[in-house]
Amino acid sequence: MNKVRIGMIGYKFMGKAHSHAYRDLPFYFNLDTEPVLQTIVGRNELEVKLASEKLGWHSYDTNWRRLLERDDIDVIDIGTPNHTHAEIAIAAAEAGKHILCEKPLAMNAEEALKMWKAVRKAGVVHMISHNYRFVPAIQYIKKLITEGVLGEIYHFRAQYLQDWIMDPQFPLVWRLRKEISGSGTLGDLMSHSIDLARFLVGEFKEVTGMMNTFIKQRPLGEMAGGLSAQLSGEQLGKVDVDDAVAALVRFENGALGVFEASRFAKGNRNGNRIEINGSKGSIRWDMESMNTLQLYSEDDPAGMQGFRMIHCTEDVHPYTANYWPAGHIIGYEHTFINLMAEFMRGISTNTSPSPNFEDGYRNQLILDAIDKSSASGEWIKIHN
């Protein structure tokens, strides 16, 4: 079995998710490559040392550039704040390292295009961590659409709703600062919905959007793991990203899309939901009940038509045969394991599985267009 030695930059929320996936991947999947947790990187030496020990890494470092000089690092995994993605990814590509990058790919489409060009020029394998594509139910929806079960697609609607920053005393963390994150809810949440829409329905033709920021100032602070944070004083700073965003979409195939994302939707911890309506049926899915989907089919006999629940834990459902018997559900962390399986297969075959940096670039084109439309009030065409 070929060892693939990972150098991961970032050790908090996504660092934990990625570390777990790398460690558990060989347990569930029979691949000809095996990830090795070689070195984890963070700026705070004490914290990254503790993280390396807890998460199972062989060593740690405080300077990501040193990873690029090492022959015992094959992959650079980027889980840092958004404003650092481009610099790290381009340098990693030039050093001949394969790359997995968290979403959104970049601060804007211009940066994302440079990243895509860099990995193509270097010939390295690249992916972006849109993990929700790898929910078995989502993969099964793709299969049903491809097989024509829904017929011609007319509507795609998506909501991604959370509530973790609603307290006015929640600190001004990096996700609420434009110079670091690029955008707020738009890039953090709606980028996931856009990726699912492109995966399931197709390319976007044009968009119009609106955004709002409900709390304009917050006390300064830092992320403390997961979606929690800690204050660093009483001084206030300006919130210059969106708290909520809504968009209308026309797809290239004629379908219409309605998108909504908010971090001010009380009671929604991770309400990532989609519904697709076609000429022959409809499908609904909700991440908070990720193992199930609801299917309506006009082929059902009269008197029995209605949304049925499908429990996507059978061996016939994508990825599920690698886990437990039917009815024994999997969780959020397994979406990353499934993604890593595709990444390792890509390294074996020297191909870049989707979603890759091209998908990240096309996603960023749409994010930029929604941002621009919010300021102008106009429909913006997507030039793919």
Second form
There are 4 protein chains.
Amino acid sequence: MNKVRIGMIGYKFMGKAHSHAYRDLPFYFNLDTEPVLQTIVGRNELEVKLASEKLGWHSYDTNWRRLLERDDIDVIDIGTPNHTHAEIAIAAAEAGKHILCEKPLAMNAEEALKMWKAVRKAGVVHMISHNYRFVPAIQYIKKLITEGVLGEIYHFRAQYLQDWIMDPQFPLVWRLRKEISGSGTLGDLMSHSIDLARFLVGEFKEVTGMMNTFIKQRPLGEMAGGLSAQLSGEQLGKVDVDDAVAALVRFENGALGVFEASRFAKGNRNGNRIEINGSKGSIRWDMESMNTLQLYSEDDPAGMQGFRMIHCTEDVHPYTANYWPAGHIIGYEHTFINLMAEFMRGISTNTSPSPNFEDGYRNQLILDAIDKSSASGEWIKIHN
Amino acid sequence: MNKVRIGMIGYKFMGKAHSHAYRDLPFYFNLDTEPVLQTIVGRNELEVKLASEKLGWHSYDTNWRRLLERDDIDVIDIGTPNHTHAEIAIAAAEAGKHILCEKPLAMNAEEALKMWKAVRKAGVVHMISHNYRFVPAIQYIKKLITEGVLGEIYHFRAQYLQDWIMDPQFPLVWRLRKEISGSGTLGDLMSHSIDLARFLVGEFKEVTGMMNTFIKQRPLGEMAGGLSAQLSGEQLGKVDVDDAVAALVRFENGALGVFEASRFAKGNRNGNRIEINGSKGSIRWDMESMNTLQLYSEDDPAGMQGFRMIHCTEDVHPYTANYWPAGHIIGYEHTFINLMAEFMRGISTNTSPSPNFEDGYRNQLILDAIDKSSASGEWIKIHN
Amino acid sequence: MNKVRIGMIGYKFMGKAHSHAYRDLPFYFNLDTEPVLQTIVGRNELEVKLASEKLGWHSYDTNWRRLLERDDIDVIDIGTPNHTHAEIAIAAAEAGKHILCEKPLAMNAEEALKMWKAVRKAGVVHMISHNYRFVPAIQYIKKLITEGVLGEIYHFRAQYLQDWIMDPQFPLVWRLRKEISGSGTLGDLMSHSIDLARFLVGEFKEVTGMMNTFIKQRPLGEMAGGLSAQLSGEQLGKVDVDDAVAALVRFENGALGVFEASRFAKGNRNGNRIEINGSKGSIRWDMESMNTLQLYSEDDPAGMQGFRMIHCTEDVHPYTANYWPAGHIIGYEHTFINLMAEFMRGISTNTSPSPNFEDGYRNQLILDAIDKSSASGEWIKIHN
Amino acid sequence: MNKVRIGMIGYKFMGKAHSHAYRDLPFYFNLDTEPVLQTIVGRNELEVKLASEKLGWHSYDTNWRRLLERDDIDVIDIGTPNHTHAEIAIAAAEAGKHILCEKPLAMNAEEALKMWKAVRKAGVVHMISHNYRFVPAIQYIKKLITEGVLGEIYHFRAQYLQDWIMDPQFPLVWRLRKEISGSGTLGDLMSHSIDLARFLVGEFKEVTGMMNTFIKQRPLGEMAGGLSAQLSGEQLGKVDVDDAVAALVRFENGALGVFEASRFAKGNRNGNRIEINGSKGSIRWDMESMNTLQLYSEDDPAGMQGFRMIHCTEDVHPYTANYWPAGHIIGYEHTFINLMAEFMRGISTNTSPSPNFEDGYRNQLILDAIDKSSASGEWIKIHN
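Any chance you could show the form predicted in complex with another copy of the chain after that form predicted alone?
Every chain and every other molecule in the complex is listed next, the one we just looked at coming first.
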């Protein structure tokens, strides 16, 4: 068993999700590599120390650069705010570390391209954490499409709807500040839908987009992301990212895409949904009931046609045999476990499983195009 | 086009449903007989006159016996409270009238047997109005079972749940008085489930039952059913029928049945549901979304198995081609239109389509057994 | 009771739906006017004669112009292909007839404006047959929005998905020929979604669209629409309308809209769906289960929040008290009955209920803009 | 942090589930005790050694009795076949070990009573592993009932449906042999439903039951449970437990219960469902979508009433704040983590959280009564 020693930067939501996945991976999967929770990094020493204990890391540090110099760190896992991804990833690549980076890969395609070039040059293994690709149902949809069950793809529609910032008193957290996050729902949510679309349908040809910020000012009180804000909570700051975004898409293969993401869709806590229509069948899927896939197949006999609710918990479904018997569901955290399994396999074979930095770059090209199109009102071609 | 002249007794809920079905039938179906809404009967002249006009009848009467003497009445449609079914039906049969009778057929099996004997002796066409049998999805389930899609049947479970009498101030209407209704949920609701079970699975072998009356006294105020009550609304009367009933069943073919009916199932307005499990597949159906059938078939490829939501609105589904294109649903009233179509075909060919008085009698045998078993606590064999 | 004598032009799908609604209306509604199925019109005498008998009309004619001269025709109901709407409607208005016209109102906004001007000048009552507006659930959504249950509206998304022309051998019917239909899914399907959006959210400010024709040539065999085609079935003709269309929308009130319509969405027979997100709540609705409305309200207590499945069959729901008790569903045809009730009320009070020709015109402005935008790639402002 | 050193007997399905829960518990919960995976026990040394490594135990043993003599074992976790529970548990209690036992507690109520007496006498902490009680939605239902949201309870119905032994070639595993398992679906599945019923509604007053064995002989080939079978796979052995069971129930508080369990319900992989109807509201829940609770409340305004789909992933829902943000689901394994949390709290405070051996005994009284009633055909009173 090869030990793969992780150095993880960031300890909030994604830090928890990644830590758990590293811990749980050996229990469920039989791999020849095993992650070791070596060092967790955060700028606030008290907080990172507590996180280190809680999440099960061997040690902690307050400076990520120190990890790059250590021989006992094989992987840099980047879970920090978006504006730091490029700097860390490029430095990590130059230090010969394998890299797992949270999404979106970068602040823009230019940065993303630099990152991709850096990892290629360094020959390290790299992945981007589009975890939804690793839902068993999604992998099974990929299989169905590859086998031709849906036929030629005509339509891909995706909605990623949340509602956690609808209260106007919700503060100006880092995800609402362009200089830190790059964009709002576009990079945070729609990047996931784009990843699923690229995985399941193929490359984008052109896009036109629309963005909106419904609440344009928010309390500065809890300036997140570790920033030292001198500003008091009473003051308001400008929200300069999108609260919602929508896009029309033409795929290279002729399919039409309709994408929408919003943090202002009341009652949708994490409504990440897709529907694909092909010449022979259709699928529907919703992350809120992630184990269930709806499949319509025209191969069914006349009269017996309909969307079937496939509980993707059978051993024949991707990843499922590692978990529980049929009918026993898995949850959100297992998407990360499956992703980590692929990452470990990649390290073991020195390949970078998709989605990797190339995918992150191509995704970012589309994000940039939607952003630009939303400003100009014009369709933008994607130069793949 | 042969005219079939109807004399209908009763003008409330079922009177409305039957009237509409007679009116609408020729629009949707191409039959060689056509119902004529000849005369509607009720004891209250003012009310029946109004009903006659509203529902579209040519004339009205206050005495059903007069219809039996008329040559221009071919059918007696009985929609009166249960305690009157036998008297009317037997007299109608003796007068040579075809008969459509609301369910349950009678107050008990003895009465039902007399009715069945009377119609057989008279050679008239007879049916009982178990309208749910004529939902396209139900007829399609029958077809699937007949074709072996479900294999050998192991389980039939039925729930018929309502909530319209849960308010303790809801008055002691006729359906809550044993001398008029014979029973409560047993005859009103579970008789429907039993009809579906006999239609889809087969005859019952033995039953054990349980009944309960949750609210044992109710205001007498609105003594329904045409009774002349001297009692004022402040007084309470005894509820002597079941508010809820459940039964375990063994079918002749070895299948197990579990039945439940209640008027105390909050939020279930008309929750008439069944699930059938066979050696090769299963079905689920709920009247509240009556156009949709859920079918599981083990013939589906591994990994692609699941309950499929079949929208029974395709031309290949029973009765559906008479209505609208695929995807355009029909509703409650169409169950009666389909039933009337079968009744008209029966009259045309001088046969009594199932469910007829024989079915009503066999159904009543089961109702009686559940009633008796609920009192004795013992299993009762059904002597088919 | 005032008789309103109808002259209806067209006897296919919509002819059947309208005929049934006129027939059934007096049974369910208590109005002071009653439609009379006076004369049905079609060019093929044999077919229209048969339709007349089947659908229950007193007489038939082969020339709609003759109806305009008759005193015993009060209403012209236009169910013909789209390219004839303007000519018939304008002539009917000039003849002083009330008008019910199928959607889309016209071939373009210019025509629609002429029609609107004609009915206004003539002072006749006019409506456009956007029947989905009259689903009880939709009217109830309107009520909820008006009462502020959803708060400020942020998002409206609509999908209208069908699959009936996916077979490449499906012939070039009139709905696939631009000169007759004006457009494909845009006018046929998305016009309905636009009507719902205008009804529920308000006026459109600007749009950008995307159209596609997946199958560009089809057999000419069954040239529908009463055309005398000399062409044999072996030959192929060009499909010059959209098989699918999508649009991004900004509403006047700041809400964002995402619209999609397609006839290439396998498994969606008549999937007419909307979701609306507001500052206080959300709704979801799908025509395939038209009686059910999903409502999320933040007024629900914490922990008890969720989308509730409201079965819009209670007496408190719009139109429902005319039909059946709670829990007993209605179907597609009842949307037309409800619409006809409004039309009759309009005639009775000499007002033109919404949606009327003004709505048809404003709808057409949007259709035209989406069409134009799909060609130019630019956003188009709607000049309301 | 107090270490609680576990000795676990059994390493199959439940061994995996328990091991994982012990491992994962400290990550998600902040407790003052922490389980240590000290020793795992199995008779087959090779297999238990492999399991020990895979599941993360410090050591393994082939004889459970040795654990009772060790000072470094605080807890005995019993995941062996049912016929061994009593012997192990009683011995463990006498050795002063805390005990977690898989369900059903024993082979019969007599055994269960001895076990309960033993743990009481020894003063050890005891629990029975009815994990479904620890689904957040179930705990939330308990809270709703306690707060009176459902009012007086009228109905409890439960179905626990599976289909994993429907193939007649499926071998005679230990769960199908009465001498090892005590019963079939009764103890394996219905005991869970009974536990939920006792938790949510209260004690049982009387029951009548029905059992059936659909496939009466099966290949002996894979005699599971560690038995040394000399019999070859070609030979058939008798299935002497129930493939399906149903029961009618009267609760002490007057509610009616209808229970059904089957391993012959095709398409139902792990269909553990309940519906509860009370005077003020109803709930529905299905383990296959375990995070979602359906709640109907008559407190909702007229017109806005309906079953709401509550995604029990909010911080206000029991246990949920330990996991992920709202909308991010958990799965089957988390039921065990939550259960282990309660068990650890129990050890910490020297109390035996419900469900404990008393619950197991009371549950077993009901199981025995259903078994006996199924043979005699009579109602059996439960002597609580």
